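First, one chain by itself in structure tokens, the form predicted alone.
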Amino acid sequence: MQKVLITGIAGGLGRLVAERLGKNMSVVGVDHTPWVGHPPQFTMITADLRKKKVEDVFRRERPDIVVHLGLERHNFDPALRHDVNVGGTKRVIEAAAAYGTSNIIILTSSYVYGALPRNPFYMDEETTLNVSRHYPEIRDIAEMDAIATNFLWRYPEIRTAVLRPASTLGPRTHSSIATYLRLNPSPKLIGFDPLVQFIHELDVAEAIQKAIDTGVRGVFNIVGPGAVPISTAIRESGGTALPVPETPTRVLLRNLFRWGLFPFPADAVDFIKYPCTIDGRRFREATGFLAQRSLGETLRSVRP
């Protein structure tokens, strides 16, 4: 039986992936927080991805497959986020290469492309990663993506797939866009109604399984069933849009984020102002993946 090591296993998506892969694989989970009540057949290790203990786990467990989900997305401390996302990713993938892992799946985000006024609709994987230009608070995700992509070409003998999913929703997923849609009302900028894409957490878990089963190498966008204006997304998820002017909204968010009172920095406003839609054809053609949950089902999942 193959052994898979999953970082970030205690999070919502990590648990879904573990439960799915655990039907046919031996599962080792690494997270800085424990998973209370995890299936007894799983091996759980509490560890900080930035620490040497992670390398000891690889030396002892020798996983065949690594699924790297251990990102820090919702911490107000930018230095900590950078250490975990960039330093932690480096440590994980270098340890995987050193101890014989043959297949690595690294999950980043479609946000790496950034939300800009001149963005083309449905950007492919060759599009420049522009998020750092206008949204410096998550430049660490783009840097992590670049490290993973570089690793892919440095180690051609390792089947490495970098997956960039659209905004992920689901009852177990803790994401910025899900938090935004759960607000009631959800602020919507006056005069702007960009197209947005979503994918259900179960479909992301399916995409990870597909990447492992097919052994694909490369960088892939992962999309759900379609795109809708942000106003439609708010309504279909059961919320109400509150039209707000842009400038005072940015000022308010900047101060609230600085004081640790609200999870979105001011530059996150760009993602409800400009489009950031991606093209998922490369992954579909390589693996046959097709999201199974409808857009309506995906949007309604934010309010289980």
Second form
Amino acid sequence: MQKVLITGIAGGLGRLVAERLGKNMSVVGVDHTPWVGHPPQFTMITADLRKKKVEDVFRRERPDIVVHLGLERHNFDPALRHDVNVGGTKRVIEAAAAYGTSNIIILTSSYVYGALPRNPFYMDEETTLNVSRHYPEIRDIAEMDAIATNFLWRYPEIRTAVLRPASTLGPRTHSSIATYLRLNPSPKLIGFDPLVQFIHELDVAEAIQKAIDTGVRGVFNIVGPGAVPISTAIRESGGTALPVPETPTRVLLRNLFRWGLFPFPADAVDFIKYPCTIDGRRFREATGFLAQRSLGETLRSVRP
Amino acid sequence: MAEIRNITSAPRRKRPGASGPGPRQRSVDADAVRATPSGQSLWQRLQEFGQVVASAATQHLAPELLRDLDTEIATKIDAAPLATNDFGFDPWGFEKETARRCFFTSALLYRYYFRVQTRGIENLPAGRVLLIGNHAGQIAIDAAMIATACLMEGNPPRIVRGMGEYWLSRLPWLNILMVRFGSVVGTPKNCVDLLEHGEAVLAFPEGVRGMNKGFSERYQLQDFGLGFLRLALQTGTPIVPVATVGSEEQAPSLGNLESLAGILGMPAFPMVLTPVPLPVRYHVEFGEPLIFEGNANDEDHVIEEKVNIVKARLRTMLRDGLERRVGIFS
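Given the form predicted alone above, I would also like to look at the protein as it appears in the form predicted in complex with the partner chain.
Now the full complex is given, and it begins with the chain already shown.
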């Protein structure tokens, strides 16, 4: 039986992936917060990705497969975010390489491309990672993605897949976009209404499974059933849109974020202003993956 | 050609009191505008198009006519090949309801303000096609008129996907509208995706160089970018040249203040002499499809030869169009 090590296992997506992979693999979970009530056959280890203890876990467990989901998404401390996302990723994948892992799945985000006015719809994997140009608070995601991509080329014998899923929604997911849609009212910029792509958390778990099963190497965008304007997404997910002017919103967010009162920095506004839609063709052609949940179902899953 | 015209004007002819069988308001033209010798004074010309607008308004802008037009547009949009999702949006953000309202406005302009005469719409092939036109008139009314022609006269009706200026996506509301009626930011990736999807893509390789040029340069094609031809080769797409006569006179300008445009962050700052575009008559001609073969990554000079074929065709079409034209407003 193959052994899979999952980082960030206590998160919403981590649990889904663990339950799914646990059907025919032995699961070792790593997270800095414990998963209370996890299935008894899972080995759970409480560890901080910033600490050396993580390497000890790899030395002891020697997993065949690593699924790296341990990401810090909403944090008011940029230094901590950076340490976990960049330092932690480096630590995990280097340890995986050192202790004989043959298959690594690293989940980043479609946000690495950034939301810019010149973005084409359907950016492919070769598009520059532009997010740090205007959104320094999440540049660690782009850096982490770059580390993973670099690793991919440094270790040709390891099957590494860097997955960049579109905005993920689901009852257990606390992605930025899900948090935004749950705000009620969700602020929407006056005069802007970009297309946003969504994918259900179960479909992301399915994509991870597909990547493991097919053993694909490379960088892949993961898309769901399609895109709708942000206003439609707010309406269909059962929320209400609050039209707000852009400049005061940015000023307000800058201050709320600085004082730790609101989870989105000012530059997050770009993601409800310009499109950041991706082309999922490469992954579909490589693995045959097709999202199973419809757009409506995906949007309604925000408020189960 | 004539057949297509008759089909599109059929609902209008049911209206009681419609004068004459002429499709495309030939009656208006006959009553109000006689062939204009080119030596007319400016005042006479002003009077002349005042009459055109007034007679068109009184005879044709009746409520039932607006309703008919709206229905006609809705029917045409429904007949156009589109891939909309459960919420009514296609992958590039096109949406029928908003598009219907936009096309309603542009169809009013098309029929009653610019009184567009369309030739050669039968040259529009089914499936992927790249429409390449001359760009003029300070604002992209030419694009709207070409798109309206393809919707109203095309068989089947086509939704034309415009390659918009990058600047547009920064403008409030306009960025939404542009996407909802089918245009996209004009990046190569968008163009390739649309063509591979079998869409009709409209591009003006002159860009702002053409659109915002001065009145003295009217009907002189400016430099063409090479990108469109590389994309056509890459995707195996026929190119249909579209010559627009009329747009070049709609908004005379002294030229483009590039330095001021740079300061304001605008693509161009034309010194326009008229507050609104003049009611010139548009003549839109679709040429026969040009099919090129070769490597999309060839050297510039190889691509340029092919681009020059497209330019030459457009030039010929423009010259012929100008020769056929009787007067700027008639």
